Amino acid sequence: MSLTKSDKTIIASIWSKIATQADCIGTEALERLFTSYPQTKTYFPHFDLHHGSAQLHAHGAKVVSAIGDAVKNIDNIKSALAKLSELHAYILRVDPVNFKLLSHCLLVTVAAHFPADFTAEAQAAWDKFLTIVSSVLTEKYR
């Protein structure tokens, strides 16, 4: 799967939109991720995930960052992510599909707060994107 030029002309506006608010996004969409599917907050053991929480704040704020690192080096996510990558997949040992399930959560979430630019365009680009990303977070497991 690639990414056409105008999905990447998409991908990069709405990302500008995001950038200004990556914390609060970012937070929000971890919050939907643990209220949805509650099986994903046993790779926190040690976080505080209420809402509002210091730890869960700084994690999306990590998580929107590397989202921004993908957009960034859209051309060539794979070198961008590597680290991450690895990451996840030797040290974290995080499930494949978590990245599928916040990705889900992500783009609800950025529906949400930018209602009038997420256009069935939009999503199809930024579902398209982030499915690429999951696909990098999870090249290691193979």
Contents of the next structure:
Amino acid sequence: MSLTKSDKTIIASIWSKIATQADCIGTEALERLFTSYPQTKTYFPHFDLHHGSAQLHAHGAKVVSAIGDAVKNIDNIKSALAKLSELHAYILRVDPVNFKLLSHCLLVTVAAHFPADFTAEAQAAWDKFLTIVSSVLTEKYR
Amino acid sequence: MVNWTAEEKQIISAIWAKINIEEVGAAALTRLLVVYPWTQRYFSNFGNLSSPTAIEGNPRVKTHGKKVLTSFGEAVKNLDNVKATFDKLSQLHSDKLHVDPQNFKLLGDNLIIVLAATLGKDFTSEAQAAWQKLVGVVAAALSRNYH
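Show the form predicted together with its partner chain, please, the one above being the form predicted alone.
Up next: the whole complex, starting with the chain shown before.
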């Protein structure tokens, strides 16, 4: 699966919207993740996960920023996320199933914030993109 | 039997009452066919599905989307008895339609994305959680009679 020219244009366009509220979007995606899929909280025993928590906000911002890096280096996501890939493989070891869950929550968040822009085509492009990001992050697992 | 809290039931009903079944059903099915094009294999007699625009404008997609979501409404009305409610439909999907149960999950998640797009801020984390539980329960009920 690879991104077409049209996919890349759409991805960049939606990213420009996300970037206007990056931190909020990241934080909300995480909140949705923890609420719909409480098992994902097991990776954050050291966090205050309540709504409004500073840690949650900081982490949400981090996650979306990394996604932004992938967007800005869309022709070489592997290289852009190399360090994160190692981090997830050797230190965090987040079970691969969770990348799908977070991706879904991110799409839900984007849909809620930008319904007019998040067309079926935009969803298709972003679904592909996040699948690629997820596979880059799990690439070194074994 | 599924354990629903009073809050979950209230959230589910409140959201169901707010939405236009025809529009949301059509949108969810459209997104399924656009985002996961392999699902088009189940609709080879639907005519033109050759592009997102074609799918969005396809009258059979709209009609079928409404049908599917109307049926989903039976779950909403019978939250304490979803399995029995979908007993026959489960058989149909297995024996006649030959639908891979994975598609129930894909459609359920797409329905949730459409709800988010439709309701915006009102589709809170809690609302999503209740609906994720519901689409999971419906998917399980539809898969139940596969053999």
